[in-house]
Structure formats: C-alpha cells, structure tokens
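First, one chain by itself: the form predicted alone, in structure tokens.
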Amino acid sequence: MKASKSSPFRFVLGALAASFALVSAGATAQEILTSRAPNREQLLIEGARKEGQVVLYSAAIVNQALRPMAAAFMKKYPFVKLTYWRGDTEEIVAKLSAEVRAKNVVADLVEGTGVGELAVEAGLTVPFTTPAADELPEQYRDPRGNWVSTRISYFGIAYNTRLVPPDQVPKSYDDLLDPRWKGKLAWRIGTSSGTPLFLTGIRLARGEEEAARYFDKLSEQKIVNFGSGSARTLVDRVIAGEFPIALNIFAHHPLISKAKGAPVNSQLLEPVNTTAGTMVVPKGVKHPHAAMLLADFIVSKEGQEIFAKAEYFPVRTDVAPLEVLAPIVPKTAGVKELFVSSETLNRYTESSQKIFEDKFR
C-alpha cells in the first residue's frame, strides 16, 4: 500500500533523513554542535571516529582530574584521542583569544573557573547543545547554549588555627571588621574570582549604598593585596602564618590541607558566595564531533563523579562531593548562598574593580 504525503510513516521518513543529513558532506561545525537529531549520539561517535582526536583546555588540576578524565573517555570512546593543555583561567582565555585572532583554534572544548563568562564577553565562542545540561539545575545551563556549568565553586576565609583561635574566628562579614584584624587580613588581586567577586558579592546583599559603607569601614583594615601564585598559593601563605586570614579564598582548599594536618580551617560567611565553573566551544572548533561527545562525558554522572573525587564540587545534584568537603556546602551547613553568575560576575566586575581601585589600593 502507498503511504499518502501526509502519513506518519513519510513523517519518520522526512525526520530521519534530516538527522542522517548531519553527517552529510555539507554539514556545517555549527550543525553538529546543536544538533538535537534523534540519533546524535550515533552520528557524534561516527564524525568523532574520522576525526580522531579531541583537545580539553582546562584549569582543572592534573593529576587529580583531567588525567583520569582523559583516561575514563578514551576507554569510553578507544577511538578518539584526548589531549589536554592546563592553565590558570587568565592564561586559558589569552591563549584562546590569540587563536581565535590568528584562525587557527587548537581547543575544541574549554572548561575552568571564570573562563566561560570571559570568553563568551570577548566574542571567542559559538552556541552548543548537550542533552545532558537538561538534567542541571536551571542556573548552571545557559538558555542560549553559551555555556554550560562543570563544578561548583564557594567562597569562604581560610584561617590558621594556631594564630586565631576558635572563640575570635570571624563568624560574618560584619566580623571583619573588628580592629584586632587591621593589617591582618589578605585577599587575591588580579582574577575576577579574587576581590571582584567579594565586593560584588557584598553589593548584590547589601545594595550600592550600605555597601559603600561597609567597604569605607573595611579599607580602614589595610588588607594586604597578594598578587602571587595560583589560588591556593595564598591558602599556603595561612598555612605557613604569614597571614593569619585569607578572605574569598577556595573554601575546599583549607578544608583538604586540614585532612592532612595542617594548622588551617575554612569558615563560610553568609551569604555565601557561589560561582560555577563554565565550558565552552571556541569559534573555529576543528573536531565538532568528538568535542560534542566530551561535552556530553564531562556533564554526565561518570564525568561529575570523576570531578567529586577529585575534589571538586559536582553541579549533577544526584552526584555528592566527598564527605570531607560536605561541611562547607551552603546547604548542609545551612547558610544562606549567594550564585554569582557568569553574566552577573562579568557586569559587576569593571566596577567592582573601580571599587577596589579607589578604596583598596
């Protein structure tokens, strides 16, 4: 029997030929990477297999997650060769920008802390889809396809133990200002994650103009600016004594060297300040296929469980970060939190900045 033009059966038809078009010759990178065709996953693992090979730049550690991140999706996937470049979020995004510019990309996927916004600000991506941010929270997917989250960040004080003890440990930030911390305290400068995020952590609490007295208040305690090092460079500097208090530091990084026997400790104060590290797809990406299908691992529950155990903090809420990390999550500690997200962070931080500038230096 002949199908008429309007039976479901030429419908199906018409659908698949559609999808199947994906792998056509004229199927464009941008295609691919938004492609929701009932078969993607099939049509990924067969344009990933000609093409190969994958490049994750990251500002993930090594040891602990991009190498057994690697090795987890190229036992998945035996057939694509994953390789990977780690730096700093200000290293990743000029290293990406200088390829962008020459039109010679070699990322096809890149993910870390602050990255995604600053990237996407400065024109460097293009929109994807990965079925699996559906599952995300609605605040760690973007609704454009821009971005999507990979691990949560929270921002707390680090402090030593042997030099502030338990009963004087700054408990708000109203706290800080108490005198006996004049001189005392020390923060991160030169990264968006660092004292911009503090002050506009502080702005979007308490609005502009109790803000503005607050930071009047707190230049009076002559924080010392640390422009040195990575983040936990300055954890290490707590540890070591040289600063009694870090403030808007990695609140996990005092709480793994205090599982070690180190003399420090993290401390949330309220609101809590929470960004989430983003990945991105730079414009010119040369393998769309295999950066789809790593896009798709990193999200998922076996990618996420790998960030867990490396001591990161999943954005999967059916995945749950080590227990010995769990005291400084907002909601088990039952503090309020406070998401900064990526637009957020990227609106405030100029004048954030000016902010700090003015009052800070």
The other form holds:
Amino acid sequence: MKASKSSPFRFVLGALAASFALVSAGATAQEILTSRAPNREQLLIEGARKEGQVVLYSAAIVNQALRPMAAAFMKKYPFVKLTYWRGDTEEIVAKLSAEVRAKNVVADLVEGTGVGELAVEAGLTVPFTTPAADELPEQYRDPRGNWVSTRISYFGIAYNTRLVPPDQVPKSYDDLLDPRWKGKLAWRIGTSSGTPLFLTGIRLARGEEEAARYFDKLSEQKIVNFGSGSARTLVDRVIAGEFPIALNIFAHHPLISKAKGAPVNSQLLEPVNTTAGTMVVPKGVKHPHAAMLLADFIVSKEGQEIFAKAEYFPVRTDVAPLEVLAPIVPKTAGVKELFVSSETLNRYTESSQKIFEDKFR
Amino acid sequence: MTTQSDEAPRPGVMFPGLRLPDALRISPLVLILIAILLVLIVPPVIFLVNASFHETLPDGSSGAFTLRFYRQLVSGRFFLPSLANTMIYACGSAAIAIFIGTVQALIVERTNAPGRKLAFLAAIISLGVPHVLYTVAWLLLLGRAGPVNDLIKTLFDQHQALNVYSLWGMMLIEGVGFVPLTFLLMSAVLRSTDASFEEAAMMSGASPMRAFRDITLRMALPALCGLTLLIFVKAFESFEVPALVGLAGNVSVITTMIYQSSRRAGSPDYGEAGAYSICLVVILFFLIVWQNRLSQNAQRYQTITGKGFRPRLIDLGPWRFAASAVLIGLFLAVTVVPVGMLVFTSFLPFYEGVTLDSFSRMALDNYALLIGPGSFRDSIVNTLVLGAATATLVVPFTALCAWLVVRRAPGAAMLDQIAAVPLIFPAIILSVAFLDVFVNMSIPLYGTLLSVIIASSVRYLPYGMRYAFAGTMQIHSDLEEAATISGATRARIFFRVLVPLLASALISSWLLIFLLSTQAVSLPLLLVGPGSEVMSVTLFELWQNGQVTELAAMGVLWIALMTMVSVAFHMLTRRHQMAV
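Alongside the form predicted alone that was just displayed, please also present the structure of the form predicted together with its partner chain.
All chains and molecules follow, beginning with the one already shown.
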C-alpha cells in the first residue's frame, strides 16, 4: 500500500480506508479488480463505502459528459465522492506515467481515446474485470483484461455545402485525387487521431504498396496541414469557408452544426475509420473497489446513455446514439467500417508519421 | 532580507564588498537570492538536460544515454530552413512590436495628445485576451473567408488577394500581439527618464525628431535592448502563431518542428524538445551576457536624481490631435478589431464570415452554455488566487534582484542570468518538468494550487525582471547614497527610497504578471488535480473540444473579467496616489 501524497489529510484517510477495506474483504487490490465472485457487487459496495472516494482521469467533455456521469454515479452510490480531471491523450499519459513512476497514484480509473494501449504497453496499468464488458461486441474488450472500450468515434470528411456542389462531393478515397481539390483539402496533424489515423487506415485497407502509390498521388494535392486546434475547430474553419474540405474529422461534428443551419455536411468514405475510447486501471490504484464500481457504471446501460446524450457513440448495442447522428453510423449508412484499435494505431503511428513527413510536409 | 551584513556600508558606496580585490566575493543577500532561484530553477533544468541526453522509455522514465537528439536536431533536413524562418519571424515580430509600442509609449508619456491615458486601458484589455484566441481572431479577420479578403475581392475583383498563412502573416499577428507588452514596458522606461534633457536639446534648436533620436532613444537604449531581447526570445519560443498560422502555410519554425517531432510516436518523448531547449538556453546565455556588457555603463543612463524627476510633456500644438489619431488607430488595430471579431463570433451559432445573414442569427446560446453550472464558476476563485499570488511573489522578488543587479552588488550579474532561464523553456516542457518534480516530492504539493503558483512564479520571473530592471536602471544612486549618509539601513533604503520611486513600474509589473499567469494553459493543466482547476484549463478544454463560437464567448467573458480586475486595481492604486 503506497501512501498518497496529494494532501496529508487524504493520505491518512486514504491509507486508513484502504487498509480497512482490504482487511474486511480479505483480498489484495488485484484480487478485487479481477474478482468474478458471485457476491462481487456486494464486496465492491462495502469496500467502496470505506474508500469513500474515486478519481477519474478522462478525455471526455466536462460539461456534457463528465459532470452528468459524476452526478448519476454519486446518486447511485452516495457514499463515494467522484472527482475528475480532464486532459487530452498526451496530457493524460504524461500525468499517469509520472504518477506511476513516483508511486504516487491519484487516478483510480483512466478513460480516453488512444490512452489505453499506450498505458498498457508502458506497463502503467493492471488488468481488471467488469462483468458489463461481457455484453459488448468482442472488438471492444481486451481478452487479457487490460482495457475495456467506452465510446466509439467514426471518421469521415467535412465539406462546405456552398463551396462543394452536391454532385462533386468526394464519395471515395480516390475521388480525393481529383485535381479540382488541389490546395483545397485540409487535415489535422500533430495527434495520432489526425494524419496517422488517416494514413494507417489506407495502409490497412489497401496494403503497403498500393497505399504508397495512393499517397504519392495524394501528396500532389498539397493538403493544408492544420497544426493546432481540435478536429472540431477544423470543421469550424470549413464552415467559415477557409477550406472547402477537411479530411479525417469526427463524422458527427458537421451533422451537429448542420442541424443549426451551418453550410456543412459530412461524408463517409469506405472503409470508415473507426476508433474506440478505452478505460484502464493504473498500477498502484488507491481505491480499487470504487474504481470497479465506476468501471461497471461507465459501460452499464445507464452510463452509456449519458455518453450518448453527450454526442458520443455508445459501445453497447442496446443503447442508440442521438438520432441526429445516426446517419453516419456505418452500419446504418450501409458502408463498410474499418476498426482501428488503439493497439493497431499505436503500432502504425510512428511509420505513418514518417510517411507524412516524407510526402506531405 | 539580510539587512545588516558584517560590513557597515560606507557613505557613497552601496556595496563595500565590490572594493575588495577578491573577485569571487558575493554579498550575502545576493547569495540568498541566488540560492532561492537555483532551488526553483535547477530541478526543471536537470529534467531537461536529462531528457535531452537519454532515450525516453514508454513509461516516461529515461533509458540509455544518447546524443541522437542533438544529432537529429542539427542533421534534420528541416533544421536550417526552420532556423532561418525562426530568425526572420522573431526579428520581424520584435521589430513590429518595438516600433509600434515605442511610438505609442512616446505619445502617451511625452506629449499632450488628448485622451492618451486611455491607451493603458486598451493595452490592459488586449493583455487579457488569451493568445490562442487573439490569433484565432486575427485569422477570422484576415483568413481566406474573412472580411478583409472579401473587401479586397469586391474592390479589386481578384480571386484571392491576401494569404495570411505566410511569414508576413505570422510576423504581423505575433508582432501586433506583443504591442501592449512593449507599450507598457516602454512607458515604464520613459516615465522614469528625465525629460529635461530633451527640453534642453529642443531649446538649443534641435528638432523634436533630433531630440528623440539623440536624447530619448539613447537614454532608453539599455532598457530598449533588454526589451527587444525579451520580445525576440518570446517570439523565438512562441507556439500559437507558428502552429495556427505557420503550419497551415507550410512555414516551419523551430517550435513547430519540435512539436511535430515530439508527437511522432504516440507516447511522450521529450528528448528532442529537451535538446532544443538546452540549445536555446545556451544562445540566451550569450545574449544576456552581451546585454549586460551593453548596460555596463548604466550610470550614464541614470536620470532620476534627487531633483524633481517627473517628466514634463511636450506641447505638440495642433499636431496633438494627429497624435491622438495615431493612438486611436492603434487602439482599433490592436484591441478593437480582434476583440470585436471575438464578440461578433461569440453571438453566432456558427461562423461563416461577416455576412448580413449572420446578424439575424445572433443569439446568447454560447453564453448560456458557459454561465451554466461548472466551467467558469468552479474555478474562478482558484484563478484569482493563482494570479494574485504569482504576481505578489514575483514583483518584490524581482525588484530586489534588479536593484542588486543594477547597483552591481558582487555576484548580482548571475541573478539576472539565472532569472532569465525560464524564458526559453517551452511552456509544455516546463510543465512536464514541474510535474516530475512535484509528483516525486515528499511534501504533499502535487495536485495543489500551491504547486501551480510556484511553477508560474518561475515561469514569469523573467517578465518581472525586465520590468523592474527597466525601472531601476534609471534611478540614480545619489538618492540611495543620501539615505545611506543619513544612516538608513539597506532594507530601509530599499523600502523607503527605491520602492516608492519604482512604484508605478512595479504596479504595472504586478498587473502584467497577474494577467499572464491567469491565462497560461499548459503549465497548470498537468499540475492541477481534481478540484484545483483554474479557468484557463476550462478554456483549453473548449479549445480542444469546443466550437469556435463557444471559444469566442469564453474569450469575451474572460476579457470582461480581466478588464474588471484591471480597472478595479487601477482605481485602488489611484486612491493611494500611485499612477499606473
């Protein structure tokens, strides 16, 4: 049991609570995390009652997702205080690795896109089991129990409806090679869900040789490198008319703006790159009982409905995404989907980044 | 503060130690200050040096020794073009900022142009605008679909007239962005320069231009050099403008090059960024040594003596209205237009250029979202505490350091050099370094607001230093000598003679550091824990996930809040008879 250093008060409280919890349950933290005992939930609730708190690090939006998630969780388990810290993938990994190395772990559960596999590979996590994961499609859970998916993202292109006539909208990756789009395409660089994901998707779908030929042609389009700012702000620039077309953006963002009357729409290209956010448990977790209650809750129907309302795509098949977003779910649209797990993306990122630097920079 | 050292001050000599042949002699006070600085600055420096010479393992710890990052830095095919771009960009931005800022400061401090004092308000409003938003506002304005290009297209019937995504666009946006800072610093300098020399020159028949060139400019030279250095380095290490403007136009500079390389793999890798920072530290070290030599003869520039020193104003006659027009023009360009652009955008559901249609769509939705639970309300107290504490720590500390440096206390030159080091750390590197320091501390500081305050005090030390330095340089030692003769201790001299003379510079410095530290994003982001968030972190979240229109609304609220704080501060100090 490592001592928390975040505050002397928390240190004493945390140490006391944790040791009580362990004594009463008679189990190590790892046993709790991977418990499949029939009375698991009962044990977790008793333990969490003593732990009294749980800390979530997440990349989800605070107002629409984390805040309602915390409120609903604390309504269900009023004896656990849920606090959260929000950062992007890069920040989450930096903070998590610093905490684990210093054996001063504040986070109990870590959720985000691209965080999972990075953290697992770096040895920053421990395996865990949540029964709710059994209800998810197979690709959304790790057979070794290191991570469980929490939400899905579909990628597509955004186009300005004033600048791109309906009959000219690119419908396939090859349509992007049309000379009329030279200098008119933009994409987001500097993050693994940006250019590396786009390039990796093509490599996976077409094989290296054909992909290389495609990239040679694509590089002649002189794509604008959108350097700083989110995929969302890139869509905003398409709306503003700065760029007629943006590649590799979250396909639901244009739909949300379109519903407000903005001159923008999204188009799926086959196969649709799909990624999933995941959650992991850090090594040296201080509140294992409460962490497991929270993990259960996030993939429960109730938790997934909160994500769905926050404009995310749920991992559960029995929770539907927002109606306005349904058109870009590949299954609904009848378009083939290419699931790029964070493990795959992580493996390809460095080489895709090199392709970017050689051909597109 | 050690007020009484072993040696009693002799009349006319501030630091008797200077007379001793032993060059290594350091006054005890300086020693204490150096020790404080080292404690604050050495840990992140060690982290950087370490990162630059070692492989970063996937879990963030350091692996085998390597020189690969330095090799990569120098041998990369982007290095030389990027370095050239960086130099042009940093020089250009500094030139624009210094030129406009100096003109503005001259008009405000030296002439009787009507309404000139409002320039301070304008500068403070601009300083309250987070840099990222300021850049976005300029891009909305000058971008391909912006009103400026629309106008040019209509007037000249050209397909596309302006491409802001270019070196000149970067220099313009960055340079204009620094105008409020240069203006405030330059007016601090001018305010403490005796205008009687200029008057004497003009009485003897010199034209105002000549008086300006031969007297004003020369007297302000050391301070001006320091300021130029500050802006140059600031632009050199700036990130927002190169990333938003430069990358989109394929203009690569050093910072964006590092950014791209540090994001090459998925996991954190600070090696190349570390190598780059170390190179910059070395360059900066030489620049500061050079600047120190330049100000070696600082005595020649001391103009605040025992006699009345408040400068008198030059009567411009009818030209004073032209001077006011220049100020108004600058106010429009530097503050009104970009802030106006943000205000306009903040009321829209989406931005598609300045069109008549847009006006009919205006609504308060974005504000409703922000004022709702959370966001602002949770973090406002933390933010104000952070800004006030940082400024309150930095200002007196740097005033004392600057005084010792200017008075050439033995060893004090080192203070200046050490205090300038944080300037060249890219903020993201500094925050990772501090994260590493705090999370490993046995004192439970990690995740607390106090840790953010300590880190941002270090980050903004150099700004406080420049301000205090500019002010102190021109205070003649005869006042302090007079006090010494009358038996005052050094502490008494510092507090009763120096601080009142410096008051206006120190107050501006306080406000500046307050404004800068409250809007810093990457520094607090990694250091705060759940519950100790500050507002800029919320801003960052919006930046990552939000729409441009929501960001604009957040910016407008922010500017309003910062303006309120500044105005309140202004009124408070005025009541105490201190001009800001």
